[in-house]
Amino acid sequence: MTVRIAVIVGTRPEIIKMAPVYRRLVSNGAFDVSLVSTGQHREMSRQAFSAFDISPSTELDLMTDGQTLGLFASRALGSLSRFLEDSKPDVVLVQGDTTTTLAASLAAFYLKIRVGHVEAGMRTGNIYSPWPEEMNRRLTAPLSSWHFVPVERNRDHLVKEGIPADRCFLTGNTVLDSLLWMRDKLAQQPTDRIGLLKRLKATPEFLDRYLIERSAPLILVTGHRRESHGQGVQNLCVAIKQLVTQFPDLGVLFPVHPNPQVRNVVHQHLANFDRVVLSEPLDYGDFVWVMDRCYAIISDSGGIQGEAISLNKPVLVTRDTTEYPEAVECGGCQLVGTESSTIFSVAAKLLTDQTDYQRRSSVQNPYGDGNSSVKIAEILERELTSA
């Protein structure tokens, strides 16, 4: 009997991290797999699906402008409950820590459908950092039957919370599966210079100097966390202006998140600033291409902390806590908070101290080798078909 699995995603990071799992499950004849999108990140989700040549079998399209967390959560719970009741999958597979993840897990629980949680057990210890993601993943744990953990520490967190150790499976992080797959794909294609100029909104001189010839250092910047809205985003912009002023050869590329609380502040501070390019959010292929060519990264993203180490790129994490402590412990990432003076001083050291830069950019990634999706599919096949 074929096992029906519903893979549920809503945001760009979820799609990136679940795409290799979905593709692996589809290739396994033991499973009938559906891909469901809540549309929590509508346009950014479409970019991510396209990057992996996949598309959702069901698109709920739940996001509306100005929607609060509570409203989206309630709409997602209702819509996903109706979908699951109609489609009756045997298993729901969720990823990470989004509102989509929690709503899908709760909807499945109400219908007594088993849940598998990819990237389980990550914790910062602070329920408001990142917010609401830390609580989303904590609440998803007791609703899940399978916990696919990136590292042993994640298993330890879950066991302390009462999850049986034999329900926690060490797999590594699927983000590396996607990263390495995309890097190899890009290496086999010619550089689309005309397309990149348009998508990056960069001048030919900027593209050639910082990304084609790489004759001067480029810092890639991202920022979107809710807890950084307001002063945190302003401080990040101040640090960027200080960096490009202090280092006349430095370039900065900042793909700006569409949230108005980020976009408006960033454009107010950095628009038309020399050697700073503000682009729209990049599709995953372009983002990996830029990551592979930049000098260093400043970001509050979770996934980038796991990815960048495999590309030998140091990351300054503009947060006070991280669910990726192994990335900090190995030296690939450093928590710098959201004070402009700290962001500036740590970035300046990377730009001037080559010994420190070489140490930070040559560490081994603790989150796996790019085969996490293979392990997850094998576990599910063993668990679900060996009757």
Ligand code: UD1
Given for the second form:
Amino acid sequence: MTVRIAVIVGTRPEIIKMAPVYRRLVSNGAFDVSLVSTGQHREMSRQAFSAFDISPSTELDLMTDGQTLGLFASRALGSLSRFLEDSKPDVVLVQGDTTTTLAASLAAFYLKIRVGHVEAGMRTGNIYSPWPEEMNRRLTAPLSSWHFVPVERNRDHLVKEGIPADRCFLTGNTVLDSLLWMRDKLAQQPTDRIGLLKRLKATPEFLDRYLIERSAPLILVTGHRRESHGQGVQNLCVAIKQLVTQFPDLGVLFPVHPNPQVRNVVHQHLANFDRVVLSEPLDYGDFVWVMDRCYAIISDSGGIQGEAISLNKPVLVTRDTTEYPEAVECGGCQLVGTESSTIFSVAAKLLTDQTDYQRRSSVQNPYGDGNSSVKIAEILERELTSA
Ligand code: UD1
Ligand code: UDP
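Can you switch from the form predicted alone and show the form predicted in complex with the named molecule instead?
Every component of the complex follows; first up is the chain already shown.
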């Protein structure tokens, strides 16, 4: 009998990192695969699905503006429980550490459906950083039967928490699969200058100078972590203002996360600030294109830490902890916290000290070779279809 797998996602990073797994499972032919979205993110989910030319077979459309953790979790648990009761898949696959990840794992557990966890075992050791993601991924672990770990260290974390070592499968991080796939796709296309101008909300001069001719340095910025809402986001904006004031050649592109806690503060501080472009969240293709062309990145994103070091772009991580310690150890990423003076001084050093810049932009990526989804599909085939 064909094994039925429900791949459940809800946010932009889950879709980006799960898309190659979903596509590989479908092409494998051994499974009946469905793609389910909670719609925890609305516009950003649509963008991410379309970047990979896929669409969910079931869209639960659960996002509300300014949703709270508890209320979204309860809605997701209810809707996913009903979906799983009706569709009865044999296996549920989840990714990462979002509310969707935890709600899907718990809903599956209540129905005794086995769970596979992609990007398992990443830890910072602090349940409030990132919050609530560190707790979401810890709670997902005991609910799962297969743990697909990016690096050995992730297996060690899980074993310490009582997960059997032989249930942890070393696969690398699927973020590399997505990144390399998109980079190849972009390499085969001409630059869509008119489209980029519209989507980046940049002037032709800004686009040419910072991204096409690249005659001056561009810093790409993102930020969304809940623990930085309020003062952290404000401090980031202050640091950006100081940087563009101090460095008259510098450009900044900031695709702003739609969470009102981020969007309102960023627009209040940085709208109409010279050489700072605020855009909507970018399509994954545009974002990879910009990452590949920028000078450096300031971000609190998890996934971007993995991607940027593969593109040889230094990242100032505006957090106190990271679940990507390898990216810091190899020198590509640096934790800078959320004080504006530290963000400013570390970025200023990167802009002025070429030895420092060279060291941090030529590192070995520890997260795999872009074949993680192939490995995950092979493991599931072996585990689920052999007699
Ligand atoms: C969520 C995840 C976080 C992940 C991040 C990626 C949790 C608790 N948080 O955080 O782990 O790193 O996504 O971006 O699971 N919004 C829109 N349109 C969208 C998406 C969001 O308007 O397409 C706005 C809505 O007002 C929404 C708010 O952003 O209520 C917050 O979304 P939510 O998914 O709860 O939190 P994120 O901060 O996006
Ligand atoms: N990303 C994107 N468009 C943007 C910003 C980010 O496609 O405007 C991609 C980025 O390349 C990475 C993922 O979204 O793959 C990271 O998402 P996010 O920072 O929202 O979540 P996190 O990684 O922190 O969970």
